[in-house]
Structure formats: C-alpha cells, structure tokens
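So this first bit is one chain, no partners, the form predicted alone, shown in structure tokens.
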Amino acid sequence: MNLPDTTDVHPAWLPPEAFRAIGSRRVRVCGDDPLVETVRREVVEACASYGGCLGGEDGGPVDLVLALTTHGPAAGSSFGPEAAECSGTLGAEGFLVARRRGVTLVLADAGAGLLHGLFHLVRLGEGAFGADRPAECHRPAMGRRMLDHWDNVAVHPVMGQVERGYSGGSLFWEDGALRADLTRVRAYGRLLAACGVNAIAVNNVNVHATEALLLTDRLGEVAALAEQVRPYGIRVYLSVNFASPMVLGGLPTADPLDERVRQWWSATTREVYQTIPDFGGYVVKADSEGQPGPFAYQRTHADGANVLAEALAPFGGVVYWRAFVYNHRQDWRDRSTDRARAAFDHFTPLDGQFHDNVILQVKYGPIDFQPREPLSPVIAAMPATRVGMELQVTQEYTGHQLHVCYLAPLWSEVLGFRYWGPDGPAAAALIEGGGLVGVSNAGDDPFWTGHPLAQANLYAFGRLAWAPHLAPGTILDEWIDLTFQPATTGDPDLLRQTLHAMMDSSWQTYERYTAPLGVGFMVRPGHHYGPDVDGYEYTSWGTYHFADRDGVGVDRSQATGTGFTGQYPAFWAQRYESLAECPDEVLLFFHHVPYDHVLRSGTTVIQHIYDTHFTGARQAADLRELWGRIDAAQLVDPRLFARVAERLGEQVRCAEEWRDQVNAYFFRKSGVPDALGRRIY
C-alpha cells in the first residue's frame, strides 16, 4: 500500500524532503504489528526517493534499526544497559533512541511506539545520524491526545459544514454523505501521528439529526474513517446525542436510570464494537446550550455519564463528558448569576461519583476560549474524577485563522499553571489521567488550516499533549524546520528569523488590540469575528463587561461580587480577591475598577486600553512588513506566500478597526483623553 497521494495539498510538516535523512540510509525494521507495517512502508517510500534501502533481519550492515523489543534484543544489547533492559518499560506508545558505532536505534514495546519513534527521527533529521548519543526514553505525558471535529455531516443552515471552522469544509463529509475519496483522511491521520495526536472525534458535539444516525444506520461510514486512520495509531470517537434512545431507538424516555435506556445503550455500543473493534468511545455535550441531558429527568451529570460508561466498559471505551454547562438564558440585569461559576457549581459536588472510564472534559478557562482567561478552578477541584482539559485550536476568538496567532505560548502558560502556588503541581500533571483535547482547526482547504501559519497551532497542540514541558519556541523551530525544508537558493535563516519575529509574540499582539485586561467577549455576536464592544452586553449568554461612566470589569470577588474567586485554592483565591495582588492581565475578569485605577504596571486602566490598542494595531502592521521582506520565489511556495500576504492584509484592517472602536468606546464612556494626544475617533 502506497502512502496517500495528496499532491494538490500542502504537505505541512511532512514534506518528502523531511525523510531524506532516513531515506538515504540502510534501514532494518524488525517486528510484526500493523503499525510496524506502517513504519516499514514509510521507510520503503523514503528509500525509494533518496537512494537508501530496507534490509532484512540477516544481520547485514545497517545505519538505522527500528525494532520492537520483542524482536530486537540483540540490537538493543549493543547499545548499553539502558537499551538492553528497556523491554516492557516503554509502554504502548513510548520509544527509545540511541546511537553507537555508526548505528542509530529506535526501540519500542509496541508498534505505536515505533511509529512515534520514526517521526521523532524525522524531526531530528541528520542530527539522528551524527555523533553517538546515549539512550533516551520518550514517553507521552498523557495517554489520551484527542482532536474534536465540530464537523456536520449535512451543511447546517446556521453553522455551515464545520461549526467554528475556518479552513473550508469537512475532511470527512460532503453533501450530506461520507466523502467518496478518503485519501486526505489517511494523510490527515499521518500528520496527526507525526505530531503526537492519537484520537479524533469525527462529528459535531452539537449532534444534529444527521449526525445522530452515525451511531446506528450510518455506522459503516464511521468504520470507513477508522480504517483510514488506523494505520497511524489514531482511534475514532463519536459525539452522541444524550437523547439517542428516543431519537434513534424509539423509546419514550432517555432517563439514564431507566432499565430500557441502559439496555439500549448497551446493545447499541456492542454493535459499534462489532463494527469498529478499536473504537475509542463517546463525546457528549449534555444540558448545555439546548442539548438534551439528564436534568430533564432530575438526574445528575454523573447519572448521565455513567450509563454510557457502563455500556463502553466491557470494550475498554471511555466517555468524554463535557463540563461546558451553564445558564445561557441569563437576565443581563441579574448580577448574581455568573457564567464563570457554573461548571464548578454543577460538577464539583459530583466528585467521586463518575465511573473510572468517564473523563470530564473541562475547557481550560471558565468562560469560553477567550484570548486571556484564568484557568478553570474545576481542574483542581475534582481529585476523585478523571479530568481532561479542552483547548481551542480553531481560532474562534483569536482571529478565525485570518490573523496570525501562535497559541503555543498561551497553552504552555495554561499547562504550567500551579493552582496551589509555586511548590504545587502544574496543571498538566492534574490532567494526565484525562489527557488533552483540542477543537481541530483543520479542513479541506489546500493548506489544511486556511492560514498556512495556523498549521503551527495544530502541530503545537500534538507536541504539547505529548510533552507539556516543551518550550513554544522549540516547538516553533521544529515546525519551521519540517515545513520549510532548506531551499537550494536564498537564505533559510531569513525565513526562520522572520517567522519567529512574526509568531513568537503574536498571541500577545492579538490580545493587545482586542479585549483588554482579561474582560473578554467584545466580539460580534454569532460569528465572533471583529469588534463589537457591547455586542453581548445585554444578551442572555452571560458574557458581560459592565462598562459604565465610572469604570469597567466584572466583580467576582467574595467580598462584594459573585464569589467566583473562592472557587480556587487559597493561594490564588487570595491573589485574585485582592486588587493589589491580582495580575493585571486578568484584572477586569475579577474586578470592576474605575478608569483611573493604577495597574501594577504603573499606568491607569484607561491609558492601558489606549496604549495597548495603538501598540497592537502597529504590531499587526509590522507583521505584514516582515512577511513582505521574504523573497517568495526562493524561500516559500508562491501560493503560500500569497495566501499569508492576503490574510495579513485583513489582519491589519481588522486590528485598526479593533483599535478605533475600542478606544472610541472607552473615551466616550470615561471622558478621559489619551495622555499622548493621539486621535481617538
């Protein structure tokens, strides 16, 4: 079986040239496993392109050995005691890399580990074949590293083909049916495996009528997708409607404690596994934004999740139960109801009541993927529950993949957050049992992610899910080196320097010209693109900033506000409660303050708003200027250059609109002029 032919699609971080170092060597692959066959096929293709060869197991001279520990003890023994004794310790996906006496070794206990080891060599390039290197063990920090696709089988009249998708249509579905050609799905699985992702949910968490049928009548289509990604160690999950026993099974109820409902889920799940033996499990959005759930029967979320978990347990499946539950019909006049509190209030009383194969999927922040939020306190408050963290790779609130916004610095900060202070565990350690889930930013666009530079976010998600300690700059270097292989002409260092200058601080740039100081949600309702300062201020969604003539911000203190600060462990509860200690970047998330309040940075709130919006818009223009210095004919594909240039033009326009609307709004509210005398419309 040949590798997928996607010559009309940008290769992202797996261009053929990335395999030159492997493909020009004499290679031996040892092991019997479906994923080992994938490794062997990758090596054969690379060698065919670059003059190397795949050797047998006859002991002839080789430059590279990729072996399962069950097939390569002799090879491992020549690489020192670490390699010789690692058998059975690497786990299902771990691998060991070593080099000695001119031979590079990758050793793994299972085929998935060998596949990840192969892609690690691709990242290392020629560096894997230089000086001797001691044995290095690589194991994923999180066993579950999943992307949720909010893809609709049939085009939705409001949300379109992909809800919050900015990269064209679905990779899986077209015109209400499974795509006839699944070649790109295979290529997508390969890309995901190369960055560390091992699971995908293939349909929208808002399960519409057509998507519901995937669980029963159209299960064969899901099986076809699973067949495409299985060779790269990717397991398929389905988003399911909690009311499926009624919608699909004809029952009069979906009460999780009704025996008929339990039997329906059990029988249906058994049929799923008969069709897809390596099926991962279910993703559920229940009692949230109009989706059905256990509240209709006066049952808890634990009751609802557990009935699905019981059906999945005999087959090793899990249910991801989303904690995104809040009152979305809120009265804007009611200052006591706080959307930020909702997940904690709903779920923490249920800690310890969920079955072991339930993963509570918690958005990293307590609101909704804003450019700046504090971490959700739920992640630290449920020690007897498996908790997974949800990130948004698709840029719903960070520029719709029209703006450059490299999100790895944000995610790295989130994963490194310490709820109990500097001596406590990082957030990444708290979610090891549940893993990391990202809302995918990929679609059928030729560049995969609409904005070519947004590929870096997809790559970074996988790498941080595997190794949360990796520095964002290191991940960006990996992506640049793989994606933009050295050209025969031009200055490759110029491209590297330019991309770092554009992307390293692009998240902070976006934050500067949008909503200030953590207040969030100043976007256009519905599509969430561009400024609309009061767009959500009088709606039912609970996303308010409460700006008036005297000040701005939401009082979430225990002393005078909603009490949200009290949901955190004492270290951060005290700091968020205190005006003097609350970090500037989230001040307006926790406090309503006057415009002349002096930040810890030394400037007033109103002047900070003016300054950051002028600075952010100027930095957006700088991005366009930096990209313009690149000689497209020598350093990047002309089509890629043109796509980035086009989107940078839109980013500059939009950033200026943000600057002018936000600054004008707060000047009119406060009456305080800009201290530097700049024009405010």
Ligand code: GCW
The other form holds:
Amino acid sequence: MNLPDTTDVHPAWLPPEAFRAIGSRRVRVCGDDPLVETVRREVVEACASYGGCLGGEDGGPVDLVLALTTHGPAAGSSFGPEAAECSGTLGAEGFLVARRRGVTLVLADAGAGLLHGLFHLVRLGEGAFGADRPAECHRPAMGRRMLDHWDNVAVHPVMGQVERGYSGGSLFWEDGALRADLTRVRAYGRLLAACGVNAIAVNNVNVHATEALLLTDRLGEVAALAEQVRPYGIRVYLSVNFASPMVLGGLPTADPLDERVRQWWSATTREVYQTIPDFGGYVVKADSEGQPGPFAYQRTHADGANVLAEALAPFGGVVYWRAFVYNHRQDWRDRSTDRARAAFDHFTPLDGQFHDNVILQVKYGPIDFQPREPLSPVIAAMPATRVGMELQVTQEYTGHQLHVCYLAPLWSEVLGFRYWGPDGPAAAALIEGGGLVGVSNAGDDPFWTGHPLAQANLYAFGRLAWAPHLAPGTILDEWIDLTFQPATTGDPDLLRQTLHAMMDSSWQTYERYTAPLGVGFMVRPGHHYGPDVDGYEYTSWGTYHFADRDGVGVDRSQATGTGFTGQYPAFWAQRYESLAECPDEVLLFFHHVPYDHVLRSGTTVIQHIYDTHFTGARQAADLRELWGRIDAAQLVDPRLFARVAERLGEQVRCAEEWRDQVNAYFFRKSGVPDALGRRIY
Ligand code: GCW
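Return the structure block for the form predicted in complex with this ligand; the form predicted alone was the one displayed.
Entire complex below, previous chain first.
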C-alpha cells in the first residue's frame, strides 16, 4: 500500500520536503513487523523523491539504520555501550537515536517505537546527519495519548456533523454514511503518529440513535476506519450509549447489575473484538447533559463503568468513563448547588472501586474547558483510580478556530500544576496511568483545522502528551520548521519571528478580551462564540458570575461560599480560600469581590477589566499587522495566507465586540469610570 495521496489537501506538518534529509540517504531498515513495514514504505517514498536508496539488511555502506533491537547485532553493536544497554528497555513505543562515524541509528524494541523514531528524525532534519550524537533514549511520558472526535454519522439538527467542530465536516462520515474514500483518514493517522498520538475515539460522546449502531450493525464502518490508521500505530475506540442493552439489545433495562445486561455487554464486546482484534475500548458519557447512565437504576458510576470494563478485560480493552457529571437542570436561584463541586462530589467516594481497566476521564478544569480555570481537584483526589485528563483542542471556548489561540501555553501550565505545592508532583505525573485525551479540532477542511494556525494546537497536543515538559515555544518551533519548509518560504527567520510574535501569547490575548479573572462563561449561549455577559446568568447550566452593582464573582470559599476550595489539598485550599493569596487570574472563580477590590497586581478589579479589554482588543489588531508583514515578503502559500488574513479580520472585529460589551456592562453595573478616560459605550 502506498502513502496516502491527498494532493488537494494541505500537508500540515508532513510536507514532502520534511523527508528530504532522510530521502537523500542510503538507508537500511531491519525488522519484521507491520509498523516496520510502514517505516520502510515511508523511507522508500522519501528516497524516490530525494535520490536516496533503501538497501538490504546486509552489506553495503549506509548513512542511516532503523532497526528493531531484535535485529540489534547487525545494527546497533557498533554504537557503543549506550545503544547496547537500551536494548529491551525502550518499551512498546520508545526509541534510541545515535550517530557515530557517519551513520545515524534509530533502535526500537517494537515497530511503533521505530515509527516514532522515524518521525523524530523527520523533526531533526539535517541535524540528524551532522556531528556525532551520543545515544539518546526517548520514551513517552504517557502510554495513552488519545483524540476524541465528537463526530456524528448523521447530521445533527443543532450540532451538525461534528459537534463543536470548526473545520468543516467529519473526516470519517458524510451525510449519514462512511466516506467512500478514506485516503484522508490514513493521512490523518499519519499526521497523528508524527506528533505522538496513538488512539482515536471516532464518534461523539453524545451518542444519538444512528451513532449507537456503530457498536453493532454498523461495526464494519469502525473496522474500516481502524484499518486506515492501524499502519500508523493508532487504535480505534468507540463512544457507546450506556443504554445500548435497551436501545440495541431490546432488553427492558440497562441496569449494570442485571445479569442480562452483563451478558449483553460481554457478547457484544466479544463480537467487536472478532471484527477488530486491536480495538481499544469504549468512551462513555453517562448521566451527563441528558445521556443515560447508572443513576436511573440507583447504581453508582463504578457499577456502570465496571460492567463495561469486565466485558473489555478479556481482550485488553479499556473504558474511558467521563467524570463530566453535574446537574444541568439547576435552578439559577439555588445558591447551594455549585457545578464546580459536582465531579468531586460524585466520584471521589468511589475511589478504589473502579476496575483496573477503567480510566476516569476528567476535564482539566472543574467547569468546562474555559480559557482559564483552576485545575480540577478530582485529578489529585483519587489515588486508587486511573485518572486521565481531557483537554479541548477544538476551540469551543477559545474562538472557534476563527481566532488565533495557541493553546500549548495553557496546557503546559495545566500539566505542570502542583496540587501539593512546589515540592509535590506535577499534574502530568498523576495522569501517567490514564493519559491525556484531547477533543480533536480536525475536519475535512483543506487545512484540516479551519484556521491554518490551529494545526499547531493539534500538533502540540500530541507532543505534550508524549513529553509534557516540552516548552510551548520549542513545540511551536518544531511545528514551524516542519510545516513551513525552506522551499516554501523566502525568509524563514521573518516567518519564525512573526509566528512567535503572533502565537506565543495569543492565549493570554484571548483571555484579556473575553471573560475576566477566571469568571468564565460570558459567551453566547448555544454556540458559545462571541460575548453575551448575562447569556447564561439566569439559565439552568450552573455557570454564573453574580455581577451586581457592587461586585462580581462566585464565592466558592469554605468560610462563606460553596466550600469548593476545600476540595483541594491544603496547599491550594488555603491559597484559594484567602482573598489576599488567591492568584489574580482565578480570583473571580473563587471569590465575589467589590469592584474596588485591589488585586495582587495593584489595580482594582474594575480597572483591570477595562485595562485588559482595551489591551486585548489592541493585541488582536496587532496580530493582523504582524501577518501583513508576511504577505509583503510572500513567504507562504497564498491560499494559506488568505485564509489566515480573513480570520484575523473576524478576530479583530470580535475582540472589539468583546471589549465594548464587557466594558459597557461593568461600567453600567458599577458606575465606576475608566481611570484613563477611554471610550466606554
Ligand atoms: O462543553 C460542552 C459542550 C458540549 C459537549 C460537552 C461534553 C459533547 O458544549 O457540546 O458535548 O461539553 O464535554 O460532553
């Protein structure tokens, strides 16, 4: 099988030129494994373009050897003790890179590792073939690095083909049917493997009637998708409806403790594995936003998750059970219910009750993927449970891929957060067992992600899941180097500087012109784009800011509020509780304060709101200016240039709208004028 040919589609971070360094070498690939075959194919293709050659396993001089350690004697012995010592310790996906006496070596214990090693060489480019390199071992920090697709098979009347999708239609389905041509799915798998992702859940966690059938009648479609991504070491998962035994099996109940239900899940799962032997497992959104779940039978979420886990266990599958459980039918007058508390209250009493092959999938913040939230306390509170963290790559709350918002700095902060203070472990270490899950931002758009610069978010998600300590700027450099090869740019330095200037702090810019100080949710209800300060204030969704003439924010203290601060380990419980010590950026998440409250930064809350909104909107306009510099030098593909330019126009407009609505709202509430006398409507 050849590499995917998707000529009308932007190649993202794998343009053919990225393979120039490898493709111009004499290469040997050693090992027998389907993924080693993929490596071979990649090398053959690269050599066909750039004049190199793939040699046999013996004889002849070579510049590059890619070998499984099982073939080590032929390959690695001359690379010294480091290479020899690594053999057998690299694991399923790790690899070693070294260079000595003009030969570059990549060693891996398994095919997936060799493939990751190949893509590492792609990142290194000519750098892999220069001076000697001491042996360097790379292993992923987390074994599970998954993207969830909120794709519907049938177009949903409100949510469309892809729920919260801003990149066109689904890569998998079109108008109710699996796409006839799945070439692009294969190309997607290749891109994902090249940034480190190794799993995809193919359908929406809100499992509607048509999509429920993927588990049974339409399983062949899932198998077809699995076939496309398998050569890139990617396993396929399915979101399933908790009520499947009723909806699909005709049983009168979905009670997880009912024997018939147990048997139904076992038999159904057995069939899944007969069709897709390397199937990954299930993703479940239960008792959440109207989805069915174990509460209907007075059972716990551990009971619910375990019945699926038992069915999957004989085949090595896992169930990702989402912790996004809260009352979405709350009475806004009810001040005792706090959505932020919900996941902790529901799940921590169940710690230790989940089977080993259950992963509790927890959104990084306690509410819902806002541009700024404190970390979910659940991640630190369930030591006897495998916990995974969920990030949102798709920009539901960060500008719908119409705005530039490079999310690696946010994710990096999240992964580095230390629940027990500076001497405790980082959040990344707490999720090693459950891994990282991202809601994908990819679709059938020719640029994959709607906004071409949003490709960097997809790339960064994979890289951070593999290596959470990587600096966002380093990841951005990798993405720039791969995506914008010298052949496609006139002045690479100008391009690099400009993209850094635009993207490095674009998340903070977005934060400045939207909801202030961690209060969140001032978006338009429903689609969640653009400002509507009171849009959710008197609704059932549990996302309020409580602004009145005197102040704003949610009192979640233990002393006088909902007590949410008490869900954190002491180090942060104390800091969040204390008005004086609470970090400014999340102040309104934890406290209701008067407008003249002085922040740690020295300004008052009201002045901070005005200042950040004026600054943020101006910075959005600066982005457009910066992009204009690129045009002058004609550095990038004109279609890409135009797409970015058009979206920057919308970002500037929308940022001004945010600025004016938020400032006007708080001026009218508070009556406090802007100290700098700027125009507020
Ligand atoms: O943020 C909310 C979204 C819903 C989504 C839900 C979830 C798939 O607005 O569209 O549903 O989160 O994570 O389940």
